[in-house]
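First comes one chain, alone, set out as structure tokens in the form predicted alone.
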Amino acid sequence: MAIQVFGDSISGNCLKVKWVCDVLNIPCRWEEVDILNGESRVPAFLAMNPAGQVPVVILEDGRALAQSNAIAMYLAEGSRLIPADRYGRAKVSEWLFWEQYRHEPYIAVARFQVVYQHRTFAELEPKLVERGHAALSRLEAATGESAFLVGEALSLADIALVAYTRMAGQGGFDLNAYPAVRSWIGRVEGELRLDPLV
């Protein structure tokens, strides 16, 4: 029996979950939820996730689970996407927490404002741009040290971070200024069999 994934294809947070399912050959049925048209705010959706956010999965036993990184951790438990050693697992968690606190709020928000609210990059709040560049600089340093974020193999950390990083150019960030990040994106896209965006 396949899990159900309720998500919007424009959302990097939703794509993370899809990619984990794809990599691990987890049967899933994708249910498109148009967040721009308020479909995550209707009673049927709010019954699954009162926070009104995508993604949400309905597991085989009927229970609902929300928050992209929590879903990804659940799906990837015991798989090659989570290191076997304790420190490696903690490093994956470190990146997942950082992604939601120091990366996604700037890179994803800039993209949303430029692509869907039709602002120019110059119109974005300077602090948003500054923090977006800080996130990309942090990734530039990390991706120059090893092939992937946690060692030499793809992990959940890479899937979580590549979702919006590969879209950063759509938000106005010039990824040519971050060559190690671009190379890392290419490696992760190769592992996930994604068509390149940059």
Second form
2 protein chains.
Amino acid sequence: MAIQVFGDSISGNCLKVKWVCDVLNIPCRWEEVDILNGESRVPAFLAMNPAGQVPVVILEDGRALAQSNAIAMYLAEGSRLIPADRYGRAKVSEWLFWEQYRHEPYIAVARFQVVYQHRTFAELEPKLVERGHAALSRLEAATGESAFLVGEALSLADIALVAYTRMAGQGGFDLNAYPAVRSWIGRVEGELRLDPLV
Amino acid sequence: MAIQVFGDSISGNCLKVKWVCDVLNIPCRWEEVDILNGESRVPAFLAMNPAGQVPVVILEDGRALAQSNAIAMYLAEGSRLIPADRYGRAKVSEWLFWEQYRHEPYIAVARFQVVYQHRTFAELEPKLVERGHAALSRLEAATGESAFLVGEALSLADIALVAYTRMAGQGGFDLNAYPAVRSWIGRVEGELRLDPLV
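Please could you give me the other form, the form predicted together with another copy of the chain, since above is the form predicted alone?
Full complex below, order starting with the chain above.
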């Protein structure tokens, strides 16, 4: 029996989970949840995740797990996506927590407001834009130093970070200003066998 | 040789790391960083953590690690603070990611604005207050169900979540409206041998 992934295809957070399953050949059944239509706020969904957020995974035994990066860590445990050494593992979690705190709230939110709430880039809150650029600048420095975020091989850190970084242009951020990030996106898309988005 | 924890004593994120060291008897040397005085933005600090955030830990071999919850996970690996079963471990990470995404940006930020930027609770952004209450409500439901967040024993989830929850009153949130949360705070403070804050 496959795990069930309740996710919205427009959400980078949900795509992370899909990609981990794809890369590791973990059988999963995708259940589309239309967040724009409020489907993550109905009682049946809230019973799975009281936080009302996608993605949620229902495991083989029926138990639920939420938070994209926690799900991804669970699925990737013991795989090549998590470094074998303790420090490497810790660096992967450092990137995952940084992503949810300093990257997603700006890069993903800007893209959501532009694409789905039809604001222009100029209408975005200046702090959102400033912090989005700060996140991209930090990634530019990191991706200029090594092929992938934690060493020279693809890890969960790259999957979690690429999800919304490759969509940053949709939110109005010009990725041409971040050439190392662009190259890294290409490398990660190659590993994930994704068509280039930018 | 002990690890060095670069942290600000006013920061719940930094205290998490201190408490994990205390509970697990991990030798650590605390290096005070005055964030209000800009000490986390100077070049020497940014060399340790380009994100410019406390806490940062310098391990015995000189390597740096950032993000409070990633540091806490690293230090607690293999200890009684991380459940032995895979699902329990995943629930702990679920809470840790939720804390940084749905709890800290509201509960900790409200407290920071009230205590250190001298705003009144009434002056806080309504969305901040609304989301802070949403976070506390979710904790109220969870702490009403079991003694600790993941099962019946203290885990890293309790340490990460209690850090700013016990300070919520400083930001103007009335914890009397959340009796299960209050009882849980008392239990966790007891385990950590902390003096009650509320």
